[in-house]
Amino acid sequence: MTRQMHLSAFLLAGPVVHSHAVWRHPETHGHYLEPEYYARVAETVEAGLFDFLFFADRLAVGDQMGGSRDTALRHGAQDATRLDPLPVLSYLVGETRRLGLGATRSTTYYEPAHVARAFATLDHLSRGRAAWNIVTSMNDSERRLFRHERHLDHDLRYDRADEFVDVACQLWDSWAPAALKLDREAGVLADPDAVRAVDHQGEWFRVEGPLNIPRSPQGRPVLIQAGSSGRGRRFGARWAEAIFTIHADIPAARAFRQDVRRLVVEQGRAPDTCKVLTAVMPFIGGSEAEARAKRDHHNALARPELGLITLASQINFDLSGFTLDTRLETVARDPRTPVAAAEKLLYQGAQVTLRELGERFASSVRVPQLVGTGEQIAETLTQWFEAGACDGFVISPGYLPGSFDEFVESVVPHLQRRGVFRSAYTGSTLREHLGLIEPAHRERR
């Protein structure tokens, strides 16, 4: 069978997405406190045969920029307000039939049992369509919200995450596939010999007892991750079945995918057990000029100062001590700048100014903006896909639900005609959509 492209829809349960202009855009209808807002998107992307709809998340209103939340709240930075995505997904279970449903949960501010129970429940209620995006959390506003004295160092957060996911998997495996009997006549609910207690004594967690939820339809939810650092990539290679990334061109994206696949093999896994999905933000018109006008109108609504607030939150460093015309190489060399923040800044380009980066982050948080007709966008996506730059794409909207409506109506048919995207769902679970097998049940260790 010809290799097939995978598609995910990207959302936040809030007023902005990668685009800080979403809530202001005249083509955005409804708002983030209304359940119909999300249902409309889910129905559209399911009609477009997307693999899954995914909600990113962060837990606190950031104050990394000048120690203030005023501008973020007044004008709508990315972290200004968000709903908890898991209840939103629970609502969408009843609004969809085949679409995968993913959400973020942090390994730093939750416990393995919290995450294992929540996603096992979602997987049961959706009949096997759940996905967990694993994050380690990054900034001090989240730390203070949960009253932690200090934020764990970068690599330690991943060390904790490794053990966290391992414990969650043990809990999902605590019920054997056939443990639940529901034999009414005999009065037998479950086979106790097939329910194995977890007894984990590790560096970060002490966990005893089985999960109180039977093994779910997928065995466990699909595991998603987006870390791009060296340690983050190694973590993803061990656990992730889909990795999100952002790259500006085919060579960079292809190099990233090749590195991920190499690391996956080093973990003893087959390379195709981890799908690499790169993010794009399409602006689609009846002509290229119309599409360009749509993009320009959208970008004009995105306030650059909000982009810098989001950047400061992502690198956990206050940029307010530098002028907007300061180049990133100067910020990176400043003794006040932490090493990790400096590396992330230089990755954007040493000669780029804070003003330019603020504009970029406000309009798309670095996600490449694709401009053209539906056929042109489909051609670009196919080029990336066939060049081995990715296994598919994360589609990020500029306005809602119109960005997804336009993509499904104008791009998907061209992808199908090119033979790189499905013409119908052939499975019912997210693992089936992604071509992944159910993980083997692990006996108690």
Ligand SMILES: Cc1cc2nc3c(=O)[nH]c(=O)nc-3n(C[C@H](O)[C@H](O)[C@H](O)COP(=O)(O)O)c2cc1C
Contents of the next structure:
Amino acid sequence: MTRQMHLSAFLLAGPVVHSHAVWRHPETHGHYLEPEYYARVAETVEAGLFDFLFFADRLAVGDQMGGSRDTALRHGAQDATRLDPLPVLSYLVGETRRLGLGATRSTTYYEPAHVARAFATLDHLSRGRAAWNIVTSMNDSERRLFRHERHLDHDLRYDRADEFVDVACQLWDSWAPAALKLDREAGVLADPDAVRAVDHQGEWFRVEGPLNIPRSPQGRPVLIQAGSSGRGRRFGARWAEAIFTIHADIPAARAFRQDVRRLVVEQGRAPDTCKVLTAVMPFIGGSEAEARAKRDHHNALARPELGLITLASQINFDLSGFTLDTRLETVARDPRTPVAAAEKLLYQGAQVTLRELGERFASSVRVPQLVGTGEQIAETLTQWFEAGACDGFVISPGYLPGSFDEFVESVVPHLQRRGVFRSAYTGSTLREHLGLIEPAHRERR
Ligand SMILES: Cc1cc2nc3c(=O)[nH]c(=O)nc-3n(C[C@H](O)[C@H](O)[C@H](O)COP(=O)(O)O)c2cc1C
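Moving from the form predicted alone to the form predicted in complex with the ligand:
Full assembly next; the chain just shown is listed first.
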């Protein structure tokens, strides 16, 4: 069989996704505090045979720009408001049968046992459809919400994350696969010899287990990650089974995927055990002109000042001291700009102005917008896929549920006709959808 593309639907449990226009777009129906809003999307993308639905998350109302939350709250920046995605996923378990269900949890502000319990539970209730996006968190507002003394430095956050995931895996492995007996006749609930104690004394965590949850159908949730820095990529290469990324074109995406695969091999893993999924935001019309008009209408609803607020939140740096006509090279060279923020800004292009970047972030947080008929979009996705730029896509909506309705109706059939996307689910777990094997159960050390 030809190599198969994977599809993930991208959401936040909030009014704004990558698009800051979602909540105010006339084609958005329902809103983010209503369960039906999510159920409707899940139903659509499951009918479209997507691998999984995914909820990104950050934890706090951002106030990086000028130390104020006012504009973010008044008009809707990405970090103004959102629900905790895990209870949303628990609700969706009952609304779906095959669709994978993924969400972000931070290794900086949670404990391994929180995450291990929550995702083991989700994996059981969904019969093996859970995924965890491992993030190290980004900004000072999150630190203050959790009353941490200071925001850990970038690489230290990844050091902590390495140990965090190791401990979570020890907890998930603490019950051997057949430890739960439920033998009513003999009155035996579980085999205590098959439940191993965890005694972890590390640099960041001291954890005594075992978990109080039996091994889940996938052994552990599918592990996702989205780092792009050198340290982030090394972390991803060690743990991730899927990596989210954003690239403007095929050469950049292909170079990233090749680097990830090289790093995965360095970790002693087979390269195909880590799927690289790149984000796109499609606007689909009956003609190219209609699709372009849809994109332009959408982008006109996204306020540039919100884009800059979201950017400031992501780079943890206040950009309000610069005028909108300032070029990024000037911002990056300014002594007030931290090195890490400067690097992230320059990545967007030295000559770009803050105004242009604000527009770009407001409309799609730099996720490339694709415009065309269903067939043209399918053609573009196939080109990226066949050029080795990715193993599949993160589909980011401009309005809900319409963006997914259109994609499933008019792009998926063309992908199927080309033989690059499934015509039916063949497995029942998310690992099966993604072509990943269950991790071996690690015995007592
Ligand atoms: C598609 C995508 C989804 C992401 N989702 C989240 C998220 O839910 N929460 C979060 O804090 N960061 C999220 N990130 C950011 C990454 O976790 C990471 O912090 C960022 O890419 C910078 O990584 P680096 O410091 O290794 O360069 C996402 C990134 C991408 C590309």
